[in-house]
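Given as structure tokens, the chain that follows is alone and in the form predicted alone.
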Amino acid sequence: MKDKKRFIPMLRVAKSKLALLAVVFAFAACDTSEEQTVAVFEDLILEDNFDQDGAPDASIWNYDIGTGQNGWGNNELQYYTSRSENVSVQNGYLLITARKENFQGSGYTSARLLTKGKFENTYGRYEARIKLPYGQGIWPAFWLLGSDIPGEIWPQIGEIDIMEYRGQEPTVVLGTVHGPGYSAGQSISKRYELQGDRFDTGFHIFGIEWGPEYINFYVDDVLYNQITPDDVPGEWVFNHDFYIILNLAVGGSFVGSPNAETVFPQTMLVDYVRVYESNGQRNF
């Protein structure tokens, strides 16, 4: 473990103090000489529980429409729409559905929602409870993209992939950051493998806790990775506003194309999205 101050996240307020202490002691066991700083994230600043049937809340969500440039830069195969066939709220869940159909010159449709221009923020705990789809060529993601900066483009604006997943690997998700000198195939990433279960058979909470000098990645409040400025080979570009994206892609360089065994439609179900802001730190 590196000889530097570690930022140890506080679990959500609903979690017990015993769980928090377990995290603190687990880190302390690595090197008892390190100063332990616990960031406290308990001020809820965004919450969508998808309680109202119909279209997603227009005060929070926008849509990307179409195929983007070169399949959204990834050779993706779908055409993104805002149709109810591809995105809707039903019975307390957001449904993002990928369909195999001919539409506007594409062989698949799906949806991509984003909070750009409606909710953009720097730092905090971002989490969503999601049940993932399954199948070769299915690529759901919950991620953050840096807000527009005059004269700057991706990857200089930064990208934080809270969760992305290859449908053909139903026990594995990845948490990743992209920036200048560490993007695309050179991104900084780590896998998390679910033991004895699959991400397409039930809901799981995917989250990050993000501060000025760290991004911590979680699955179900299990901290499985921490990325700091020392871990990236280029500039740390995670000190400005980012917005949220939820999408379900089909095909692309990350997952490959669907095959004969891929069943359609496939749906990504989202129970909630929440963002908490830090209201201080505690030293141990």
Given for the second form:
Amino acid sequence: MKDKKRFIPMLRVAKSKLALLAVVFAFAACDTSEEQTVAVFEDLILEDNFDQDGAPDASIWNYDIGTGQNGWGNNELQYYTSRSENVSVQNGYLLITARKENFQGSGYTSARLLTKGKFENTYGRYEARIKLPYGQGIWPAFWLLGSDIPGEIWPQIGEIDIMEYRGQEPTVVLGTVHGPGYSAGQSISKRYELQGDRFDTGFHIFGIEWGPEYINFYVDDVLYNQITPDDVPGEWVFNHDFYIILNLAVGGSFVGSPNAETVFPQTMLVDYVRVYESNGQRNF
Amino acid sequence: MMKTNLYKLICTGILIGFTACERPLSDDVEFATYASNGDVFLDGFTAGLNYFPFEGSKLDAFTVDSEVSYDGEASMRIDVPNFGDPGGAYAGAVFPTNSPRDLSGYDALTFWAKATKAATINEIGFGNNFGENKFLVTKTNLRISTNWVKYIIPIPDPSKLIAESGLFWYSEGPEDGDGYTFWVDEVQFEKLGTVAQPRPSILNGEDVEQTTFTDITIPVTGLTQTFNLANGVNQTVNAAPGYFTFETSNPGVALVNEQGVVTTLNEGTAVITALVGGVRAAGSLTLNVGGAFELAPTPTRPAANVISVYSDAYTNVNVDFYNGFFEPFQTTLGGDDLNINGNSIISYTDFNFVGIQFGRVNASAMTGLHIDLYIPEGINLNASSFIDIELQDYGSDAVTGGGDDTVSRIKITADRLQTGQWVTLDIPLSDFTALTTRTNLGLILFQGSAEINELLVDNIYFYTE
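Could you please show the structure of the form predicted together with its partner chain, as a counterpart to the form predicted alone just displayed?
Time for the whole complex; same chain goes first.
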């Protein structure tokens, strides 16, 4: 692992050395500040392309098992396992599968993978290419959670939801941050809706560019939101290490319960997860 | 296949040339295609669109309303008649085009609709062209409200619709006896891009197992296609067999044609399944085919001595119904719907009692009633099993009721019943002791003991020796 606390230089936007052209345009259109800056994240520091069939790479991924407290704080209905029925790597994809089955007192099973203790990092470009499942009560997510800080609990540790999605809204994803004074229902969030397409019929790239004072949210080649300290009503807590979580929840307060129309099993396919850091190159 | 037919129609001369020379089509050949215009009714009829109301429907139920519209200048207004409207019992029409359209680039028929009250449209869809209706799609029981709402009727497999002329159709009757008005606007085929997750099914998704005989035809029913829409709703439509590719696991035992009609050929087991657009349909039909079904003995009495109600051997009198429904206790299903190698047989399932009403028969010169009954194997008869047969004479007024009807019932007791083979009954009419007259016979009724829940009937006729 690389030096986690490396400073990422800020760069003025000028010409498009950026991976995402849309970033340039969005800034140019939306932000009048001549001093607006953006980092270039080109150093690949984590990559899992899920090329090895079987269980996910144990050097990168841990599992949350069970139901947590109150369904992981959200009244979720699933029991998370690390069984191959719920999580496996096949043909170049990570498969997280939610099943309707009675297991350890829960009515559903699924999986939640996290890099806690294996990859924790501050800043960078985080992206994953994912084909989402669908149906009422299906709640997949690709997100970052602040590493444990002694004496501090959520939401002080911070949470960055790179992608959340309700299975009953197959054309919409949300990008969200949670922190002190702006968590749960008060979180800072924005929807992104696909036009003439949906997230469960093909792969889409979900990512953030995260620097010291901004988080950019993008889907494919579209930057749809930027959140800065000015946008949050409390302390900006996104300047320490976070770890990655990929999970597929069933039910819970965010989506509501599945109903008779929900088809099971449902599988979230992940083609890759990649994290880039700034290479320090300036882009004037 | 379809394209070739299309080509034949359009380029007949060229095709004759090809077939005469028996040369294959060149790679350079471009098949003729139809206009891909998806508009049906935006502010008026699109080019070539026609209105044909169904027979028996209120012919003037449909008008173009320039007062009300969701968007633009006009909408389609449908006035559903009240119960008893002399103009017609319901509102129903098809809207075909003069020349077919290529709709393969779309994924749904969409429209906006509202009504004078919350209501449920019985049937609405497309693919009905007053012809083959090969690609008929029907959304049944579409709930509409008093607000303009957009509705989406997905195309089960758009690749099939390269020459579709049935652009829109509906059928709706009164709600609890009352008519009302609904409006439909912006009717068009669209490529939404969000019609996804197809889940076709046959037999409504059930895995059905059926014991049957050779030389029987069985239609595969319950054909549906379900898509998940952008709003998260699973939208299910009834889809014509034309959208489905049917398969048999054992073509030596049973074949299935492109209409989804199965024909049993030989003893054995065959499983019928289907696909739509490459997606496996839920549901299957497993047929355990026994040997040839033994038909009832062919009647030999001369036709001159017979008045026949139901037989392939004679000319029959008119039958009003094979399964008159007597509320509320009758459970019997079926009727004149079994055809074995050209022989018609009456088949009743969930049988408890059933009546067959026929044209008034003067059987005063007749001496006997002939009936062939078949109780399937697997029904366990006991000492108290029976089948009652009742004859009703409608009297001089020739209609039921009126105070001059006479009824008589006889009991066929267990010692005369068998399973797995035909039971031939020649019953002297004198056994129907309470039947004081038989000049206006109109009804024969069968009632069985509880265990006899399936019954086949053939060759019902009156005779004299």
